[in-house]
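A single chain, nothing else alongside it, follows as structure tokens in the form predicted on its own.
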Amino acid sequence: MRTEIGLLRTMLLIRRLEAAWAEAYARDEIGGIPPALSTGQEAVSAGACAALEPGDVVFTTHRGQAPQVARGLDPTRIMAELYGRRTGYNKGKSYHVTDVSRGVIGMGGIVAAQVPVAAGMALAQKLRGTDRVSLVFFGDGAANEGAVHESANLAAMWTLPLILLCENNGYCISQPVAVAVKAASIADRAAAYGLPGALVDGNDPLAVRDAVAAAVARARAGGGTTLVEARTVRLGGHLAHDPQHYRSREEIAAAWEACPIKRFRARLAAAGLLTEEASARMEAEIEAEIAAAVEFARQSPVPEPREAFEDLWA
């Protein structure tokens, strides 16, 4: 499992890469749909992926850059893909980054569509007789989709090695989760499927890591699926251009006070694991790494039109 310092570095790398993506969009260097950032949610991906091993498979949402980084993908190639360049993971054809060798399956923007695919992979892993697991991220909004309920029920029926990780950031676009979910927690729904459910502080990477590690151990031992709800806070808008008029300034300010990076860095400093000098050096290294990734993306070629007909599968 990744060390505490490693978890902090992963969280910082996620935030800086995504910020660079948003900055490039604001400069019109990147077009298309505005970036969907996971600012404030970095601890969920960092902690969850730290509990996995090679051969395990991760399925992401449209807000997927955080798990990609946490799973160890190259930020330079991620950035190239976001810029739509041939040197990216998908050869510049889709920013839904995929790297099967690292167990990262790129998904589209259909809410909850990744959940039944992850269940299918978990079934394949079981039929092959492996002890590998599938972990699928989905949000609080997706938790109300039929695809999630059907997948959870099948996962229970077939005792699949699947971790259902609900990344509850408090909002489905602009709808508060308290409006959309009347149960005490999304994790409580697990009982209806006959599955164990766990509620964890999604702003604490160690708590997330431990909860997911317990679910992974249960799945590897043949115990089946676990539903984990990680409660976190989305610090930015649903997309990069979202002004968040549906949230009060006081709410947003309070959320920033609970920033997982700020909180975890202070925790490591208080424990004597991180000095101010080491923290500043880490941030400078990450800043330089992402700056180099941006420049690499800018200088990389775009795909030729004919390449749209390559790498097609049916």
Contents of the next structure:
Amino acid sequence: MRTEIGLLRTMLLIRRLEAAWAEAYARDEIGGIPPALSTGQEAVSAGACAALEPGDVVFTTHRGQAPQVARGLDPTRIMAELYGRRTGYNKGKSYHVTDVSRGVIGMGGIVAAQVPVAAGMALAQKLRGTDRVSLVFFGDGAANEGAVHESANLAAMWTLPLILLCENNGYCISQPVAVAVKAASIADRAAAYGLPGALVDGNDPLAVRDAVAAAVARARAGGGTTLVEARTVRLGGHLAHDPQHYRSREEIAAAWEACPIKRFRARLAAAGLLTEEASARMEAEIEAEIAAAVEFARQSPVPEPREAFEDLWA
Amino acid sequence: MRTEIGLLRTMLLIRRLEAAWAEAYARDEIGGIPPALSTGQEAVSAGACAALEPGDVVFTTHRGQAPQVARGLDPTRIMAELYGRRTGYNKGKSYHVTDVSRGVIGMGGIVAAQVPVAAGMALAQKLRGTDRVSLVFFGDGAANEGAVHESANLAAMWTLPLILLCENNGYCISQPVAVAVKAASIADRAAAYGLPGALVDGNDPLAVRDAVAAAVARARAGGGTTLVEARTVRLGGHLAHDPQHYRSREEIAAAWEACPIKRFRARLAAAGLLTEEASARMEAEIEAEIAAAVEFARQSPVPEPREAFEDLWA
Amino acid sequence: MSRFDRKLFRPGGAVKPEEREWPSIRGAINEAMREEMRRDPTVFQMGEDIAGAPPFGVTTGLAAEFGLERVRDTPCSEVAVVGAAVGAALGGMRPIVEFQFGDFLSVAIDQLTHQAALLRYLTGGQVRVPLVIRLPCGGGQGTGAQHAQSLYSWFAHAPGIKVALPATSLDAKGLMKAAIRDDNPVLFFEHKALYRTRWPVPPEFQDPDHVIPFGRAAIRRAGDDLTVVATLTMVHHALAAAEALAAEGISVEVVDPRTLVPLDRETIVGSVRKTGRLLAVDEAYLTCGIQGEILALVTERAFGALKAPPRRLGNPGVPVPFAPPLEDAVLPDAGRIAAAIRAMVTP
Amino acid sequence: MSRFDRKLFRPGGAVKPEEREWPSIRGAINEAMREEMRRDPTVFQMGEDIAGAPPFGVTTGLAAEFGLERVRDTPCSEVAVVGAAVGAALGGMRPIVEFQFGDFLSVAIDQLTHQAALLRYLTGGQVRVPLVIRLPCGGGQGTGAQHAQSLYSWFAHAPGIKVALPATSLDAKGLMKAAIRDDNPVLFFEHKALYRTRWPVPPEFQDPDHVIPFGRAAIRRAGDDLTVVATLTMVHHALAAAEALAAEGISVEVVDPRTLVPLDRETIVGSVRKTGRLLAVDEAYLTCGIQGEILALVTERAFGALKAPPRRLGNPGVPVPFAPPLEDAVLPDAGRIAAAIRAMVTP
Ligand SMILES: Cc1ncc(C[n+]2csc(CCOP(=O)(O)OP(=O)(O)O)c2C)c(N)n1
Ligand SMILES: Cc1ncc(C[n+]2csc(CCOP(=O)(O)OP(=O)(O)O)c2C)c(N)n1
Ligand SMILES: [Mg+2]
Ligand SMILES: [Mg+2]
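Could you drop in the structure for the form predicted together with the partner chain? We only have the form predicted on its own so far.
Expanding to the full complex; the earlier chain stays at the top.
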């Protein structure tokens, strides 16, 4: 999915899969914590994952569906997991979807906890003599956790093949990033560890892809860790049920104007890379794919009670 | 102890008190973890505490005797605590000496744990409408703990009257700071939080005092937190029994050349502020004071077993 | 029990007519904090989104009344926040800290068990550390393994920390007031499934000085054949089981300790001396959990009174899984409690 | 017991002639790690000063043999280091992490209990997390409240973590080898007062494949009147007490579980079925501690065999204080064990 069209397709697939998830939650077909959607942030995952290769490993957050889709995971098994079915990737044990075979480790229960774990995976990649890299997503809120500080410093010391990808969507739940981060940028914090830092437009999938590709190339070449901050905008609430009383209507309306899908689609159309017809076909395909995923999930069996006692010990 | 002579006296008192402690440990009169001495680092505590006033609160580390002495705590009760006697400040419960009345909170069991606690004290000072400040010591090693990152960021957000005093003595036990910190300085990390940072010669008590005084003035005036890095040199081992196999003889010899007491005494003598005679008198007084402290500690009773069950609950 | 539906994040349905006058547990906690903040200017709050978007609504309205200095939204920096609470307490304030899910305390345990809990002791009694940490806990809502635990047994193990577990609205208010007025660190565990539940209260609920002292268990139902010791939702599951068993001629006493530290050993042991049988039930993991503690306590002190081996129910030692059938498989409920009791009283 | 003198940081005295051939516990752990690192290139180490200035000397010589890539000095960043171990384990390595004092795990609990321990389960069995965390523990050396605890009960409570507690040189080596070869997270608690102690070993000690499987208790001394269950130093205190009591005609069986997770319930319960009396002793804090767990386990399963109420000894719930008379007041020892046993067997 490295082509422009591929990037757009990925972004649309994320948007549609997540919308279907939110609808299923609204219909009470899915329980638990309301969906954490990446609406408006699709360009970050699409762009970042386009810079990776098989064998590279991605660590996700609580807002994890976007990188799962961008890494090519199967929407039917993602949806089945969100429905809590035994056909889901994690057999209904956790909605933080993991697919080891495609290099996606689903974390996200504890904010920032994935960051040191990703550093460890990068250490293993290095110790085992591979040229594979690890990429870890974390939010602007997570950036204020001690785990990020310690991991960035360790990664710098040990020249680990790691990309610290801060997906700055402007909010930590209800707290604006400007309240919680007094530095000019989170990317600037890289200097505190002697690391290179890059600030990139997270609503432009090509810019994200290129910035991450540069970091990946450095890491593969033994140059170590890069901190990339991708600035994007959370278009919806923190979770799907969040009424966002802390945000003005104007702010939300302005954010929708900058919707990365809208923008990228217009750009591709203007460049003559996407016809109306091709666009409609793509949407129809995605629609069908997601409908099938929802149907698969609905038809899948729920786990048996005894399965609760499986998979704890290796 | 704000005068030059006062600073020298404080530095000598620290050196001599700690030497007596180490001797007592070597004689097996004191047990537990071997002494963590501030030998070579006396100028940091002497200078920093000279910039403070009553009502300000200092939080110490595992290397805590220097600020205790510099804040004017009673050597007899410090020594009694180190001897594990019930006449010690903490009644023999912990050798991390606390004297609330003089604004010294002894922490140090857990590296960096005092930093968030100091931020909280600064918050209380602010919420209660005082113009008092908190100053927290932490080492270069501690600087890599997540607790420091989180606290610095919180202090910046809330404009807390806090001085983050990083006492960089070149080592975290056996690990040189250059291995563990890839940034040019720890003071540089202040920028990551939008805080002012200052780098100061930690072997010059006047330079430390002035840098801390500027930070204190800013904090009292409502200007918030400053990160001050004082560069000094640990002349001995991490703990008194450390053979320092990881350090060359040359390095240690060179460090002794820069001994802050030697340097400051020479400076005062050259400036005509200290005669041979006055110096000798000061040393003799200190000698007597410390001898009395050791004697007091030795004569003091050990705690009764039942005291182990007191002081847990308020 | 229909009371504990899986609707934590969904709009609440209409309140049943008979419950209209009853306060909810969430409301009771809110009320207690509001009254204490009015009463004592040193009480203040810190937590993620507690002013901007109150999680579970427990702090709703407090920022409006007391302002953002006393109801402080924090960044996602739990070590700094718990540490700041410790320091503020040393400095004469009475902080209340909210965690969105109690499980997240995992990242800041040191500040609690090694700093807040020990500083008074280590300084030979020179300081006090009055603080309250509010920890939403418990499973049954599909929130997943790191958002559904009941970890109080850990904090009963470590010295220097009081632990409260309110199961009714009256207790929620009275215990919270006691917690805020206490000069020691207190963990206040709030079961998420209880937040919206409503319970009848006596008139003293309105009294701003009605405090429920720590260390006094409540006998929720008197009985003769067996004592169930349970906390939080399990109190209500046990009561439902007791009701069902009464029809079968089995008389069950239900004891709710209300605080684990201090623990009202006398009431628990006294009850078992009377009934001769003990079942300890909790959502906590079983191994080294509060259930085993109660078994050990009773067998040490009332061995001679026991007519049957004591038993315990709890999470048998697996993470709390996401899918409802899996989650139900690892948590006790009224049915399992009733089954265990039947097996114990039937010779 | 003179064996456990307060000399942790002082040069060791001359080795007693009869002990010259016996390996120390410290040496046994070192040997196990060395052999496993030779055997398996994926085994590597991380910890503060483990290469540059090995704390307590347990890693001495390993950096020289295996180099600084496989014996990595870390910064003072425990969350990153434990997390890095989790990630490295996911990536096919077998990390061993040393804490200088096990208490410091307090700052990195989340990475252990919510990440290392849960990832396999939460991913539906897709990953393995083979890692060993070495935790020097225990009191009696005047090291102070945050350097002297025995917190394994916490980790027996939380799911997904194995827990080993070696009391002899043979066990230290064999259990460490089992820990390294295990595909799950293992906490390896090493009592500081045991490091320099030396214990006789059978010839299989030398066999690089002599592994002591987890979940098998050792009966350290056979007896008829009472079972003591004890770990680490308390095993030796219990043996000393048993020896003293033998002279008084009291026959004590001493059971050392060796691992708490998995726990050899059969051997413990079997022993009490035989003796009819149980005393559980440990340095752990009593409330919700491993001692109470053993009492609960035995009363549930062997109630009918009990001739007297079971008892437990441990830290009654205060921080471990600095001054020796205070520290001695809070920890069990041979004298207290003997006194408890006498009271239990004397009707
Ligand atoms: C340690 C911890 N603290 C708090 C939370 C609650 N929480 C879940 S998501 C979230 C927001 C994090 O913000 P950010 O990192 O910016 O990610 P975003 O939600 O914006 O994608 C928080 C605070 C948690 N899960 N873990
Ligand atoms: C959380 C934690 N990790 C590790 C230790 C062990 N430790 C005690 S002192 C020390 C060195 C800290 O170095 P630094 O902060 O530079 O202080 P210095 O000893 O140089 O004064 C370490 C690692 C500890 N006490 N707490
Ligand atoms: Mg965000
Ligand atoms: Mg240092």
